[in-house]
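What follows is a single chain, given as structure tokens, in the form predicted alone.
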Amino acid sequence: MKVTLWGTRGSLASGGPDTVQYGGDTAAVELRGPAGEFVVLDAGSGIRPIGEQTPSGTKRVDILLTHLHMDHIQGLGFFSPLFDPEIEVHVWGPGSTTLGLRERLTRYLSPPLFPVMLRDLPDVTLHEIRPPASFALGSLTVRAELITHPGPTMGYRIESPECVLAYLPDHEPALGVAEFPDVPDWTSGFELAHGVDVLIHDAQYTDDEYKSRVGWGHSTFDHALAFAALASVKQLVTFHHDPGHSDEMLDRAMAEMSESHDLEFELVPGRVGLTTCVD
């Protein structure tokens, strides 16, 4: 299984000279399975270049949406396989207590927000996930569970014979906890991340920034480290970088995280183009 980061930014795309290394596009991760599976995690602005590099002869693409905030779906209408009648596109994601996945996505893929209607796309199948849920995508096993973030939001655990990946890009496991981390059984996302080879996890805020953003659904750098340690992961990839955090600031933060903690896992800065989960 090969996993490549294309969009690593959270909340708002922030391209420019100060975000070249970590990337300015919002959440989109490409996953290639051992049996040729083509899976995309989230559909932020980083999904556009994934579509542009889709190999000739591709027959199916699966898009797993964690939730429907704009930074995770804003690139969907610019994903070129959606418009190719020779490619089956399967979109997986949550409904809500009042609207199904189709109704929720149609709010974006319709005028005045987008000129093309969802119903006019040639070969798109929607799969509404009711978590907790497990399903297979070829040789991959996918598990989805609700995690702490505003609105119905899921984290994913994806298993192949070679690698186990947990993807929790928007996650606030410390919400409502007097001292984080708490016991595993009461920690949001723990079962998804426990013992994985690679954890891609929210690391949006500094400690000072978090003080005025409690309940917004995101983690601090230290929360990400504590969650990874609690879950006994092998590698933590930081993700969902704040749009106001420059490459220089993130490099400094990553260095401080490594120097100030005795880590029992590999800490990997989530930069655009990073490839992981490969031998």
Contents of the next structure:
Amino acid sequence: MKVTLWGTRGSLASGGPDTVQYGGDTAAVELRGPAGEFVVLDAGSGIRPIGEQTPSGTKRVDILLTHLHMDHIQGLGFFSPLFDPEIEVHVWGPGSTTLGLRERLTRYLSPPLFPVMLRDLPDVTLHEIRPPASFALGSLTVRAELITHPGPTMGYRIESPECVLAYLPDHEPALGVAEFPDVPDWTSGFELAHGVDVLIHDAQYTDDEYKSRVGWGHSTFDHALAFAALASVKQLVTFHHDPGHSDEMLDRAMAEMSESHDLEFELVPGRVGLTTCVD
Amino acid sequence: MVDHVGLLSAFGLIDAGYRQAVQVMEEGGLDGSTSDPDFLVATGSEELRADIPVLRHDGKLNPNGRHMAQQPIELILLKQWASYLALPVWLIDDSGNLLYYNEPAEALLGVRFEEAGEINADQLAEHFHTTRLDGKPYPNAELPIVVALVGRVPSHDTVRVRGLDGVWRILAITAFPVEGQGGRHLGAVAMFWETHDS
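Since we've got the form predicted alone here, give me the form predicted in complex with the partner chain too.
To see the whole picture, the full complex is given below, headed by that same chain.
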């Protein structure tokens, strides 16, 4: 399995000279499975270049959406395989308690927000996930669970024989907890992340920023570290960087995190182009 | 739903009459089951989940004898909500086990959550005694908590309850079922209000 970060930014795309290293595109992660599986995690603006580099002869792509906030679906209409009749595209994601996945996605993929209707795309199959759910994509096993974030939001655990990945890009496990981390069985996302080789996790805020953003659905740097430690992961990749955080600021924060904590896992800054989970 | 009836009747919370009532509700389609024809992939089946090992952090067993796993997010958030409230709240799982009770509820139970932790359904049935306000027996099947849990509808009543500390109290009880994402019945929430009016 090979995992590559194409979009790492949270909330809003923020290109420019200050975000070159960590990236300005919103959430999109490419995953290549050992049996040729082609999976994309989320469809933020970072999914566009993934589509541009899709090899000829590709027959199928599976897109796993964690939730339908704009920074996670904005790139969907710009993913070129969607318009290629030779490629099957399967989109997996959550419905809500009142609307199905199709109805929810159509709110974006229809005028006036987008000129092309979802129904006009050549070969797209939607799979509404009702969590907790487990399913297979080729040789990969995927598990989806609801996690703490406003609106129906899932985290994914994806297992291949060689590597286990947990993807929780938008996650606030500390919400409402008197002392975080809490015990594992009362911690959002614990089962998904427990013991994985690689955890890609929300690390949007500083402690000061979080004070005025409690309940917005995201973690601080320290929350991400504490959650990774609780779940006994082997590697933590920081993700969903705040649009206002520059490369310089994030480098400084990563250095402070490493220096101030006795980490029992590898801390990896989530920069665009990073490749991990390589067999 | 049948599983809930079996579990609850095993410790005397449900009598034969109530079992019959539940059967009528099930036949009438009131069990909350879903059959959405547009649902392309229903992936949450036990069959599929069986392939994935249950993760344990400490090997501890929950009150049902199952290995503890992470609670559903809906229950996690309800626990957090309850922990901030000043009125007594119980959080009960789909098998009738008392998963969590907040600090105000500790006074009713006579035991601190930090000390006792979860209380299984058998212990609850054994230690709590309920009557109507006039002292007559209260049918277990009509208890608001049981109605919310088994009937999956909200329920409210005012009853006399003797807690673990042996004190009789008059309590208004409001209970509602916890219906989670994807049509999952996750348990019930009960809220209590002590009153001195009979």
